[in-house]
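Listed next as structure tokens is one chain, alone, in the form predicted alone.
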Amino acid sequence: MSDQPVDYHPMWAELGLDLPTHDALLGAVGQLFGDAYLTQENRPQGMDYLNFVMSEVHGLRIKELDDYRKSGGKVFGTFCLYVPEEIIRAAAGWCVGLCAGAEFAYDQVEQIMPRNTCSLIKSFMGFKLAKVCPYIESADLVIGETTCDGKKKAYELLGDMHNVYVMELPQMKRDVDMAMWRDEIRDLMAKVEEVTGNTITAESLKASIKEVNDKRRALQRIAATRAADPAPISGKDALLATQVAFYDDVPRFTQMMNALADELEARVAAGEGVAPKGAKRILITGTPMALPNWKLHDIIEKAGAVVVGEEMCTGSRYYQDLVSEDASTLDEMVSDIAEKYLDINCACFTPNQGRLEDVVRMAKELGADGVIDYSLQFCGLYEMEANAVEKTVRDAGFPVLKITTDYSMEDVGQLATRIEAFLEML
């Protein structure tokens, strides 16, 4: 076998990317990355995998679904975890995340939308402009969600540009909108068979099922060992357990969380961990954190403490929930997905009281020192929600520190000022 590099430019240039501005973000994000994680210290060995998941993210693993389509496969990106990734496997199509955490051609991007639209919104479209983002270049269909207002007026923009469908998602959780979500399942399952060419089935659904909750079982492992004190592993790393679970085979992916698990749980036997035992413990909630979205972790943890747990989509509302495996009918496993989905407690939705307890609850079971409320700039969800969750928190007896911030590094000595000083009032 050679260790010689592989070359994957002509991919790359089958797919319509822009070769020059790919290789500048390839060569800023392997800088952002070293820089994050690679100068950590007594890393778990199991992250040794999402290192070199790292190293490969636009290489083998968009290989893996290039090979995927030119043997009639089929693949959709998604931007949320609103959409099932059940009921696509169940068809034998792939799903993968999407670019969305850096800055990148905002000169093109407010061409064409505002300047004050929320950096995912806008990252997403930057990459898609730029022609810099082989997952969404990858995908026969994009699926989009009807979470904010932002986000469904630019899933129009995008739809002139992408083949892209786009779920309705209801914004309260009464029994007529829990009848509407099913329907719109049932839509999707629709639109998934078409492009796919394959039925979905009671049996193949019921496999999907299972496969997508061993991936959340996994998760949920990794995150049940970070009550430890001390902390067997830091926040950033599990925070990039759950941003690769958006992109990874499942299967794989799957297999390796759960050997990363084992370690983590013979850590906290040992009374081994990352941090000194009595380091600030940090909880954070809010907007969610896509790759290759690592700051606000790094600075935490680059202070001195240690986050121990994400109440966001790229954390607790990712796993914490399965989708029960007790169904026989069709019917019944899509209205057991219908429920999962709709009880996962974004911002947008109200009310949203589940939220605030679940931030509560975890503090409490994380033994959290302190919370951070983080929301990027110009999301009105987060951001008009941080006072009922900084009251909620207060209530409970936590300190709190709200932030808000986009994707650029200018703030970053602003911020580590701010924190530090967080840091030594807990």
Given for the second form:
Amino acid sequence: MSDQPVDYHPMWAELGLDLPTHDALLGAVGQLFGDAYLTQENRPQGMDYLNFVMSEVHGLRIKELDDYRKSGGKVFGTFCLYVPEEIIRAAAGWCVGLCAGAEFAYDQVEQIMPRNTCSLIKSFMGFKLAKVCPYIESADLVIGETTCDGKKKAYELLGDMHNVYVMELPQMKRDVDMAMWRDEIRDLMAKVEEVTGNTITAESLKASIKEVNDKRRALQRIAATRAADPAPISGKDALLATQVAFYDDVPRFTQMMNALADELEARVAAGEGVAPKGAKRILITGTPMALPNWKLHDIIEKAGAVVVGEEMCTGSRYYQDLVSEDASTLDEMVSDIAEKYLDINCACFTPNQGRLEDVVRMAKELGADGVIDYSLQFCGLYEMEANAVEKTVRDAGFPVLKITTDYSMEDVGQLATRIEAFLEML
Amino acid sequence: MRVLGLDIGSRSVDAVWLEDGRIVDWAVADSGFDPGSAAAVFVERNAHDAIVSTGYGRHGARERFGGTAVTEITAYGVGAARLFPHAFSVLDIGGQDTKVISLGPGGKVTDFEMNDKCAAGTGKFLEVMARALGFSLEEMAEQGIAASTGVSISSMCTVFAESEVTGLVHRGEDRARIARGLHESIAKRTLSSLKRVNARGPLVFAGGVAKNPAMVALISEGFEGDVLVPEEAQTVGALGAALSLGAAAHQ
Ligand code: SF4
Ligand code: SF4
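If the one shown is the form predicted alone, what is the structure of the form predicted together with its partner chain?
Full assembly next; the chain just shown is listed first.
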């Protein structure tokens, strides 16, 4: 690394970004990050790496993708946890998460989709329409999936502007669904092989399974330390680690997160924490929080509590299960991958009892004082399921607060009152 | 020890002074454009040893005057339980929000709900509707009580309801029946919110809208259990804030 700040504008221009708008976005994200993250006290040293990644979020990482593509490598963009990174990496593809967590260019978005679409969808569409996301512009192929209705239709719209491939995801978890899902994964393999020009072998797939498992293991280690009181890491920082997991270089990220986990384990052993011992402990469950969506964590932690877990796709759902490493044939590996991925408990499945069990188990394991259910407004799936979550969690003896919100900052004051009152009640 | 409880709301700034737990003075002022200055007048008015602020301006007040802050939810719970020791729930309809609170022993909050972002079903809603009907707030309540049946109003959104009301007026609908319908629609929404938090009686009805006789009548009619309206309905939050200091000290 040289001390000279690098000017990435030529690279962004080459990717087709709208430079003035993009500059404005980067400025806003930088400020948001400063307010939410750099004001925290007593952060683990290992967070320096993630601070650095954030400061280079559209810089160095994009440069790496760019270099990789110029040397013949391919980049794949994904939106959902169900798209198996192992398959992509086995063909030497690189995977980047494309979900977006900020309100952007909604005026343009609302010309092509209804206003009452969830923030997640509106946001990635806004980033695409306003040409401010270097990740999507770096993606040789975007892989969508038939999860919710909104995304299904959004991929059709995105297909007019970008190279999109859509995986069919079952909505139940019976044997027939598993069989179909295995076929879908095989089809994805063929597609990825076609785009990369590389063949997926038992060897390469075994290696990528191990590599992605290692990434999840590192995140599991971090998650486990959060059961300690005092918690050694803020919820905001832990959330950032999961958010970055979706697009950072896999071996490097794994190494840095293991180093962070070492530090956190030492902190726990020394009884050191970010919030004082006895601070109220909150588990969050619900819709994913894509970068730079730190709204809820920020409100909760600024009110003096600490978030100890996230039962969401930017949380435990991402790292709690591993793919078996025992298989030796390609077929077995595909089955193992299919099984691991179909085990994810998303509200687009019916029934989704597994999620309810996960929430209660996590609340107990992490010693939560209360649970906050977070739904994005207009996400019918999670908003509907919120009632079942509320009931189950309450029956298990934990107070619950249900929140429905979006990416806008209008309701921050109101949310703060509700959250503070909830904390006062615990 | 003398504690000043300040409730800085969107419509009014309320203050209560407690001397060893007894109310020694109270005051209410309009928030106006600068609720902080209205509060500053109260801070100057009497000597005090501690300040506890509540209401949406609580954090600003804490920064400006020192002391601590609690949310309106906690403050209303504690305040209502002091005024009515047997109360098991609180309803507060203020200028811009509605809260329903379920209480355990000693005014401890066991569950609560607040309306979302908009002004639906709040004091603001009633003000806008009174204007659309050409009534003052008092007249609208009187007319609402006088009418035997109400026109059903389908929109809860302030903006939509306003045009609905204007439409009804133009069609020659009886304004008193519209007035009743408006109060009924808020009452209905409020009652279902009370159900969701399992509110049991006696219910303390506080906040600015508790001064509206039509709302009090309709809530009393629909709620299973006694409905109690404190004499100074507006100062429950400030009282609770001041009392919460003692409660915290006892913990
Ligand atoms: S919430 Fe469901 S649809 Fe959304 S990313 Fe997670 S698994 Fe995919
Ligand atoms: S938050 Fe809900 S509506 Fe939005 S993309 Fe995810 S599943 Fe679909």
